[in-house]
Amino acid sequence: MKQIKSNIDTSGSRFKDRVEIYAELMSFYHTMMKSATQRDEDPAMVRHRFRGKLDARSRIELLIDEHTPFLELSVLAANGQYGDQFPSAGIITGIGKIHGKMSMIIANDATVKGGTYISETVKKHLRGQEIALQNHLPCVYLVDSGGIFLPEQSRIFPDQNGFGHIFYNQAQMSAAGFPQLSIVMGSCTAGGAYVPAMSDETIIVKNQGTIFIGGPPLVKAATGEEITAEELGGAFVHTKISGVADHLAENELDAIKICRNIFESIPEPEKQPYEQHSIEEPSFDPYEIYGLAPVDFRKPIDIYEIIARIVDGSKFEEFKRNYGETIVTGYSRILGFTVGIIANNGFLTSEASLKAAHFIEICNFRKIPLLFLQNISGFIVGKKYEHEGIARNGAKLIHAVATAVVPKITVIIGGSFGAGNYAMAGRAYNPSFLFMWPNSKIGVMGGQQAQQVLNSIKGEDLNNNSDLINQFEEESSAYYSTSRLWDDGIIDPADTRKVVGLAISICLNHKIPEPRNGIYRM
């Protein structure tokens, strides 16, 4: 491969303007990031350790194998709702190794409203399963919740993707053979109770772990019986009377251990058969994207020059260099993993389509997992390229991305509008991991534009009224998105390369299916 060149000189006033622009939004990035991980003075915490309780983050470093990461998925879900009374919406999700084993981790965090569910709380909770089905991963459930936050019933209980489908998901899961422990840590109530009910084998800890349907107050106002937690589900119970639970921890510790154990007994799965390199550090500081990140949109960025900071020894072998120039594809490695890039350089065009549709279909038979890189304003538009077959074209694209069967990992380092969002995996196209850098947006498009296109039909002066432009940059943010789920997280720039490559690792744990193609529109 070729080693990409830089034109950059890292050492002038205009790249070190943009750093210290760049310095302020990783500023406020770490102050949100800190807000939901390092809460160790929230009065709910110091009451949760004072009874001899470990945090779930705590809970999750004794599970995983030591010096090994640990991909925390959604760390800022809720993040600006509910009067951030739910940090992290309450649920710690993201993938370990356990005994060297890719597993799942699914962790309530009872000292948020005591582990209970609201919208996005279920929503973190469905894509870590997601993840975990498509990934032919085991799922570790460590349970300590109070189940659904009674206040937002409405919006979790009736539907389709609600909190049942959590147990729905344990079903399908359990029918394809991918294991599911449970470690009842704490509260295990109501629908919650499901989650030990509905695993391989469960863990409870004495004195501390309760499952039951129905809590005391509840028995109480159904029957009018009066009955501690402990008898009622608690771990002696559920262990000796009920079967309910299988193991009987003395704490958290060897709860922790137990599991530890059991996987000891679990099989490797069937990987992707896949050659890794040896890793290659890029030639280039990868903390320079700061430098080089889109912060405004209206700006050209060098495609080229993110690229050498990410991959194996900033070096890329280019496909189509010289075809539809406002997108880039060609061939790299991250991580000593082979990899496909495709990466926006302007506009979509036609020409730009149909070669990223032709890259992807070389991928997808040669079993090279994709990175899609987005900075997109959209499709190019105008009678010329209407005339031209520009929604044909761009349909092909679409297609492409839609039945690749190679995992595609997307990462949305500046603008991502409208059907270009889609055409580069967008979280509507199923990306096995979709991630967000902190100055990138993303929404149907720009403020500026949909003031213009309503003025346009309205009649009226663009400047007559800011309103709409102020919703869409609010709602365009990466931070509104990350508390809604439409991604995964937002991460560091410079960590990207270690993202993205863990995120390669976790998707070649199982083997990837043949292509599947249907019919491109000619």
Ligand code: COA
Second form
Amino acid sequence: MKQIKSNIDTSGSRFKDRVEIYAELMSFYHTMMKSATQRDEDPAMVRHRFRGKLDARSRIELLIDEHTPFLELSVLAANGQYGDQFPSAGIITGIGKIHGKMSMIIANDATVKGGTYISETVKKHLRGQEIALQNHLPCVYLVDSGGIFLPEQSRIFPDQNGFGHIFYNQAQMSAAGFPQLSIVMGSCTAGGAYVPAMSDETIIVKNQGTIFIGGPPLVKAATGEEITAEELGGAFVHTKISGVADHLAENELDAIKICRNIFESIPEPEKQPYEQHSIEEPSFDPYEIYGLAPVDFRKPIDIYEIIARIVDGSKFEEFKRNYGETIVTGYSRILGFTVGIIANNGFLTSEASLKAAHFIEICNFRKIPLLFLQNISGFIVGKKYEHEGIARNGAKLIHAVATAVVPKITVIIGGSFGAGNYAMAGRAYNPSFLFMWPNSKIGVMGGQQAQQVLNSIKGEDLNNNSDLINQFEEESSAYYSTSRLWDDGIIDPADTRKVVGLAISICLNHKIPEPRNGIYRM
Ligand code: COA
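Output the form predicted together with the ligand next; the form predicted alone has already been displayed.
Let us now look at the entire complex, which starts with that chain.
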């Protein structure tokens, strides 16, 4: 593979100014991440620890193999909503190795409103299960939750992808043959009782874990019976009398040990055979991305400079370099895994769409995972392009993206606007993982354009309608997106190669199916 040459003067004032602007974005990002993950002073956390309980992230750290990474998803879910009372939406999800087996871990955070579920908690839980299903991962639930957050019940309880879908998924995952284990480390109430009850095996912690369909207050109200939580559904009851749980743990550490021991007997899944070449660091510093990332979308960027700071050895073998130049396609490696890269370099034209669709077909047939680097303002518009059949050619790309059977990892590195979002494997195209950079923005169009469109429809001048522009500005921010689980998390651009490499290794946990195509309109 050829090495990308860099033309950037990293000592020049232009580059330094851009780095300075990005430093502010990173400082905000770190503040947000800290407020969600470092909550030692939070009274609920203090009380939780005083009770001798480990926090959810520490439990996960002890569960996974020592010195191995954990790819935590959607850390900033629910951020900026509900008066910021639900850090990480009260649930930690991610992928790590347990006894060498790649596993999904879904852990309630009891220090966030008793681990109860708002709509983002449900969405995050379901997304974790979806990733487990797609990649044939065993799943461990660390349960410590009061069930539905009652004031929000109408948004959580009844709909198709509501709370009940968690248990539906458990049945589907089980039927598909993927192991699921629960460790009950606290409360497990009402519908929540079905998480351990529907797992293959359940471990419950003595004097701490409880499982019941109706807790003591409900029992008293319904039947008049007065009973303690422990007597109603504690560890002894469920391992000795009801049989709802299978393993009695002395404490949390013992429970984690039992779970790890069970993993020793879980069979290895049939993985996709895929060579991992030796890992080469990029020839250019990934931190230099701060000076290269698109912050002002009106100014063009050099996508090759960004690719050079993500891929192994900065090596990239380009496909169709001189055709449809507004999209860049080619082969590279990330953490030793071969990938096909599709990166925007301007508007999507007919040629760019055809080129990208062709490249996706090649990778699909060769079973090479795809990495989409999204920085797209949309498909090109105008009479010339419509007459050329941009809709027909764009449709080929959308077909290819939608039906690709190889892992698709999408990173939104800049703008993600209009149908360009779809053609570049946006969330609706089921990418295996989708991450955003802190500078990125997502929306049907920019605020100014929306205002112009409305001006022309309504035939009036809304130029002073700053409300609309502000609304678009707020709703297109990466933080707005990640809070609502439109992505799997905002990442530090300098970590892109690590995150993408890890994501690919997760996706190779199962065999890639044979490719299939729909009908492309020619
Ligand atoms: N809905 C709304 N809020 C809830 C809640 C629920 N289901 N369960 C707990 N909370 C809130 C509490 O009001 C409290 O809020 P605050 O911090 O604003 O005061 C916070 O979560 C912590 O609850 P608390 O009871 O103080 O914590 P705890 O650690 O001692 O107990 C539970 C946690 C979950 C065991 C306990 O709150 C409980 O039993 N909740 C009811 C569970 C239930 O019946 N759920 C049925 C719904 S399906």
